[in-house]
Structure formats: structure tokens, C-alpha cells
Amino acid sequence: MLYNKTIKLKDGRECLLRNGTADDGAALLEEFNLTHEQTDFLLTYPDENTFTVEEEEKYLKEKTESDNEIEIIAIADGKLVGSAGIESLGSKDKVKHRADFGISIDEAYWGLGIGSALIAGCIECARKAGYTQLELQAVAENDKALNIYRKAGFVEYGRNPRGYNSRYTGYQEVVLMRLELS
């Protein structure tokens, strides 16, 4: 799936949002490890990442060629500073209408509008792919993320009080959210 849009950040700089390609594999892997080190609100820790650059390149190539999945990257100041994507929950009739959403942004670029733009891009792509429901999970303590998701139209449909088990803080409550696209 293809996507390409330039946005103006809150501080006036430009940011390119586009689908990641195989050429972005090394940069995306670096961004993944950085962002997963910066916050305890994401699913994994950098040392749990077993992807190689080659595997990341293959992943991005598959997303580019997909009709219903995408990984959108954010380029600002000449470097990859964030990414977001949609992934199918499966091809079976009972779940093919649903996609999972995930996002991460370099902490140095928080609060500039990149998150909202990446979310909007993924929603646009999810609609284009024919999904009628987009889903995500967020740590309940992550107020900034929950607010931006609500602003985009996501609604809470449940909570798991022991959704994550943080190395640093113990159990974290996870909020389940969904957005109806039809």
C-alpha cells in the first residue's frame, strides 16, 4: 500500500509521511529500538527485538506490496523520526473487517503533530483497504496517547488490568480501543 503526504509541524518545519520501503529498513530498525528505549508504554523492549536489517527490509517490502497493510514513516530534519502501521487481524470471514494499529515517535518530536498525522494517515489507509474497524491497545497511564486516540475518534471498549508486565513498574493496565470506519 502506498502513502505520501507532506505536513507542516506545529513549529513550522515540514515532515514527510510516506510508506516505508525496503530502503528504509535500517533506519526503521534504529527508530524502533530508540523509541522502545524512550518509553515504557510500548509493547517490547529493545533487547527483545530480534529483527535484522534484512528482515526489516523484507517486512517493509511486503507492506509496500500489500493491498491491506502499511507501515507509514515520518521523515523530519532528514531522518526517520516515527512510524505507524496497520496490520490485518486475519483473512477469515469473521475477522477480515478488523485491523490493528500501532505507532511510535522519537521523544524529541513529541507534541509537534506527527502522531495525529500518522493516525490520520493510517485511518485513511484502513478505509482504502476496506476495513470497518481499527483497533489498538494503550497503557492506561499514557494520558497523552489516550487523548490523541480519543480525538481521532477511537473509543474504549475494555481494559485489562494486567495487560502488560513492565520490567520497571510491574503490571500495567491496558486500554482496548476501537474506531468504526464505516
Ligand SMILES: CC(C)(COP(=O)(O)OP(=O)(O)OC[C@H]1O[C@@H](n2cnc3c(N)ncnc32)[C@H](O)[C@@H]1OP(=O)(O)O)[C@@H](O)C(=O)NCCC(=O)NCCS
Second form
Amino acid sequence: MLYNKTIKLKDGRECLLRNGTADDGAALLEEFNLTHEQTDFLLTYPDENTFTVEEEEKYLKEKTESDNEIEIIAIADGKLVGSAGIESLGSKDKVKHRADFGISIDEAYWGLGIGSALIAGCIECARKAGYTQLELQAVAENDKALNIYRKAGFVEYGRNPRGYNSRYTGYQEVVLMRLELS
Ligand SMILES: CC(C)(COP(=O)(O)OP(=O)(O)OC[C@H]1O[C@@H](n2cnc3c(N)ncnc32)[C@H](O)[C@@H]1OP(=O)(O)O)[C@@H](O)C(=O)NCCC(=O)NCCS
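Given the form predicted on its own, corresponding form predicted together with the named molecule:
Every chain and every other molecule in the complex is listed next, the one we just looked at coming first.
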């Protein structure tokens, strides 16, 4: 899928949100490893990421050509500082109305409005792709994420007290959220 939008950040800087393409493979991999090092609220630790640059390029090429999946990247100060995407739960009739949402932003760029704008972009794309439900999971202590999800209209439908098992803090409760798109 394709997406292209320039937004003004809370501090006045500009940020380009666009679908990532094969050319962004190396930068996206770098951003993935950086953001997954900066927080313990995400699913994967950087050393668990097995993607190579070539695989990341292929992944982005497939997303660009897809008619129901996308990875939107955020470019500020000339570099890739965040990304968010929607992924189908599958093509079977019973689940093809559902997509999963995920997001990560470089800590140096938190609080500027990039997260909210990436969520809005993914919701727009999910609607365009024909999904009727967008879903996500968030660690219960991740107040900032839960806050922006609720503001975007997501509602909680359950909690898994042992959803994640952190290397550093043990079990993390995971909140399940969903957004009806039509
Ligand atoms: C969660 C994340 C995506 C938010 O992105 P962001 O660009 O910082 O978000 P925004 O700037 O658009 O909005 C942040 C909002 O949270 C609010 N906020 C900040 N700190 C907060 C806190 N501790 N508790 C509640 N709300 C908080 C801000 O006031 C702002 O709300 P506003 O727009 O009404 O002023 C980003 O911090 C991130 O990538 N975190 C690490 C990865 C992660 O947690 N991903 C989500 C996994 S489910």
C-alpha cells in the first residue's frame, strides 16, 4: 500500500510519513534495533531479530506491493525515526476482516506527535484495505501508548497477566485492544 503525508511536529519541525520501500531496508533495520533496545515494552529483544538488510528490503517491497498491508515510516531531520504498520491476520474468510497494528519510535523523537500521526495513518490505510477491525497489544504499564490508543478510539477487551515475560522485570501484563473500523 502507498501512503504519503507531511506533518508539522509539536516543536515546529516537519516530518514526512510515507510507506517504506525496499530502499529503506537498512534504515528500518537500524531503527528496529535501536527502538527495541530503548524500551522493554516491545515483544522482541534486538538479539532476537534475525532479519538481514536483504530480508528487510524484501519485506518492505512486499508491503509496498500489497493491497492490504503497509509499513509507514517517519522521516525527521533527514533520517528514519519511527515506523508503524498493519499486518493481516490471514486470508481465511473468518479472519480476513482483522489486522494487527504495531509501532515504535526513536526515544529522541517521543512526545512530538509522531506516534499519534502514525496511528492515524495506519487506521486510514486499514479502512482503505477493507478491514473492519484493527487490533493491538500493549504492556499495561505503557501509559503513554495506552493513552494514544484510547484517544484514537481503541477499546480494551481483555488482559493477559502473564502476556510477556521480561528478561529484566518478569511477567508483564498485556492489554488487548481493538478498534472497529465500520
Ligand atoms: C508509545 C509511542 C508510540 C508514542 O509515540 P509518541 O510519538 O511519543 O506519541 P505522541 O507524541 O503522538 O503522543 C504522546 C501522548 O502521550 C501523552 N503522554 C506522554 N507521557 C505520558 C504518560 N506517561 N502517560 C500518559 N500519557 C502520556 C502526551 O501528552 C501525548 O498526548 P497529547 O498528544 O494529548 O499531548 C512511543 O513512545 C514509542 O515508540 N514507544 C516505544 C515503543 C512502544 O511502546 N510501542 C508501543 C507498543 S504497544
